[in-house]
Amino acid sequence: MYQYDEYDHTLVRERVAQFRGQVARRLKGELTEDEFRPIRLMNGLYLQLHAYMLRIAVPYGTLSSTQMRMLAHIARKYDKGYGHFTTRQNIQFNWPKLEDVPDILADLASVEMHAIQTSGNCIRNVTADQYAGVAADEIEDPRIYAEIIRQWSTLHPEFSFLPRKFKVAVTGSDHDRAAVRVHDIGLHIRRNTKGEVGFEVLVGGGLGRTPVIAETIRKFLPKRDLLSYLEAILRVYNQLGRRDKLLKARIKILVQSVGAERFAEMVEAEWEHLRDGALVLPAEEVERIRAFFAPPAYETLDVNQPAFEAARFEDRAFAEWCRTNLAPHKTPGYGIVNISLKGIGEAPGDATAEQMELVADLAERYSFDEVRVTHEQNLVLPHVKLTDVHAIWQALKPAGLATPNLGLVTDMITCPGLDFCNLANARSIPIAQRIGKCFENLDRQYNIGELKIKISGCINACGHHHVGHIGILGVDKKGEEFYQITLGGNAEEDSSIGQIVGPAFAYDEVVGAVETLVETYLLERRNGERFLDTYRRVGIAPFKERLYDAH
């Protein structure tokens, strides 16, 4: 993983010292809340419903065990003993005291972490495929380019005060695990007809009040042109993006208003002034960054591992966990271990300090000291010998981290909702917990198969409900919590925005509504097809009919 140089260390130390002084002025009353607000947002600090919330950057979702232990330390010393992993591969702490935040940032700086650009109208944390570098179907490791973009965008003087927040994702596989089509800029690593590696550039995706799937504005961009082309996109947006109305400020609105073809023409025109200048990406710089992401010292192993297969044969519970939570690795004899943060009855994405320390220990012992955070709010050990998988599973069980549900109905994406967020209209976490209890039976989950439920407590869509196979949106009706349901969303390479089924359901009705939708799917499906495939084949009508007949 990337290691800070002296420039990085200096930048982060200076930011901590600067913010320490700003917090002191706020605590003395020398700064009003209105004056302090843009300052704290630049340092990842939000004021939520009950307390401050600190969002910490985890660039492209990659952590060392040392960094994970530091997050555990922060959870225990400065918060209530846990943290919340988010859909931007970050972690949030929901209860820090303002006077403690400079010390938290100093602790983070000691392990090469920070909270810079995790909020505000700037380029936020760049995300990537959680299987980067180890996926069997990968063309090239997207973390290399995510890191290059991180360095280029950090405190970029021209793009620190954009019309609105800006999100970039990079994926290196045909199967999109980074949801690039619902980002302001999505970069999909491609190989052209000459065998050269470059990027398909997608622009104008996003969720929130106006959900949009990104449009391709360039089918193939050579690597050398990555930064100059991104600069051209951001310049067009910075010049033409609307600052007069918050709801019209995102780049997706600009792309929609002028059309993707016209937007691409403006970007190409701007790029002509940049493409052969100082932003040409030297091949030697790519190789320098690539060296930080070199594969670890894998052993030469046989693809067949009799001890691992015997453990699966002898222990049904272990076999069930492997079925969902173990992914194939490109190196023979190794696997990718997924750790679910969606225990039945737990708050999705939350991890206690003790759980974080356990994951750090397992990463250090079994995964070359590396952990990944997924945009679906789970954790990954990316470099595990198959012979070690059983020992990891045994260690995870007593910690409540061995739930075998990756990709199943109980593996839900959920925002903090009204329990924490002052923007929310309704609770999200209790709905997820109740759905989890409803579908707790593992055999039932396997029978249902792949089904992605995503829950947001408000229209800002932090729970990505628009791209859930079943999406649930909390709405306010005269002071009461109701939930609008959408069907058919998807965030992968065949992205789609979910369709609203009909009138919203009351808090006490929504779990029953989800159960009716699942039962309808089971009646309609053919040949074991997924929920999404069934929905796309039969359409919304049978789901809508049974849903409202039942309620």
The other form holds:
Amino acid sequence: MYQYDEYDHTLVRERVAQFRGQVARRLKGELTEDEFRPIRLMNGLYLQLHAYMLRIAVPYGTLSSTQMRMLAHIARKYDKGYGHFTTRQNIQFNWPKLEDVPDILADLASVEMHAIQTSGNCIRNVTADQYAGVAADEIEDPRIYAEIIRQWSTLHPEFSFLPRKFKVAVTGSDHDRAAVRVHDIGLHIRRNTKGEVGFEVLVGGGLGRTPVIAETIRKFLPKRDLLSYLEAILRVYNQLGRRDKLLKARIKILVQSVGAERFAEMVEAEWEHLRDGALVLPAEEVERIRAFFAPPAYETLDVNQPAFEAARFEDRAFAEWCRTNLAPHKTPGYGIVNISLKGIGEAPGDATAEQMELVADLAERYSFDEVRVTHEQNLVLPHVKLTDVHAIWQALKPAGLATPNLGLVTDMITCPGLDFCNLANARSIPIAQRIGKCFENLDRQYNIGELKIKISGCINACGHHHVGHIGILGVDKKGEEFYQITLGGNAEEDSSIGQIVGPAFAYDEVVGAVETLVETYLLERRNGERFLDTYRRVGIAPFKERLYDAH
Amino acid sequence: MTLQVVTANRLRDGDVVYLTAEHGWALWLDEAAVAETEVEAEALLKFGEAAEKAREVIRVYLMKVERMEGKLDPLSARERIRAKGPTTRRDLGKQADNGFKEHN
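What's the form predicted together with the partner chain like, now that we've got the form predicted on its own?
Let's see the whole complex now, leading with the same chain.
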């Protein structure tokens, strides 16, 4: 894992001291709310429905056991005993007191964490594939470049007041688990015909009110040019992005208005001034950062592990959990353990302090001290010996963390919705809980197969509904909660935006509507098709027909 | 016209509060001063805004309520959730407070 150097430590400590002073001045009345609001937002502190909310950065979703234990400590000491993992691989606490926040930030700084740039119109936490460094199909570990981007973008003076927030995601495998096509900039690590490694640069993706799939503006960018090219993109956006209208301020609107080709020309023109300047990324610097992400000391093991196979054979529940939650690792004899935060009837992405501590203990004992947070709101132990997987499962079970549903219908992305969020129009969590209960039966879930439901409580789309195979969007209709359903969205390498199926459903009708959609798929599907495959083959008509005939 | 009360969040800890007839801030909706006319509502809001300047509260605004069997009930789902707590977690928010039953 990356470890702070003296610059990082100083910067984070100074920020804690600055914010401590700012909070004190606010409470004394020396700062008005208008003056204080942008300051608190720069430190991840929002005001939600019931209380303040603190969003803490988890850079590219990687946490050590010590950091996870600190999050548990904060949950217990300053909050209500739990935290919420988000689609940006961050964690949010929903109940901190303003006067406690400087102490929380000081505690975070002691474990090399902070809340800087988790809000505001700046470059936000850079996200990455949760299987970084361990995926069998990976070209290079995306965290190396995510960390380099983090260093370049943190407190970048030119990009601290962008027209709007700016999100960057990096993936290193052909299979995109980081949803890079729905980010302001997506970087997909590629190998060119000469065998060199660089980046496909995608720009202008995003969800929200105007969902757009990013367009490729450069098929191959050499590594040395990463930062100068990003700087060129940000400069063009910073100059031409619409500051006059909030809803038109994201880079996707600029790219759409001038066209990707023209946008690429502008970036290339800007880049000409920058490409051989101070931002050239020296190979030795890449290697220095790479060393932080060097593979841990794996043992040399056989691909076949009889003890693990025996446990799977003897214990059906364990075998079922392995089927969904254990992913192949690039190192023989190891596996990637996915810990679902989607217990049936639970709030997706929530973890209690005790659960965080258990995951920290398991990571320390079995996964070289490392945990990952996924944008689908689950956790990962990335380096587990297959012979340890059964012990981990047994430890997770009593803690409610062994739900065998990864990638299945009950593994939903869900925003906090109207139960917590100041922007929401409708509740999201109870919809997810009801859908979870409806599809609780595991055989039924297996029969349905891969199906990604994503739920947002408003058009800001924190729950990624546009890219759900089934997307659910909460809307307000004359003070009542209604839910609009979209079909056929997808966040992976073959990204697509879902299509609205028809008029919205009332709160009590949504689960029935989802069931009807699933039944329609089961009737229509051909051998081995996933929901998305069937939808793409037959289109929206059969779904629409059954959904609205039945109502 | 629709009844209205003034609500805000307390600066220090973010708690949801309601403006009382004594121009203080209560944690419970049933203690809120109720405006029956637009003129009364504007007057209450002015007191609320003064409290914002005096850094007691933030995000001050008027919300609509109705009287149901002698109790005040917010008209919007959002305000009902603010007045009680998350619908998914009865152990959080005002509904988890010992005083909740007494005031509801």
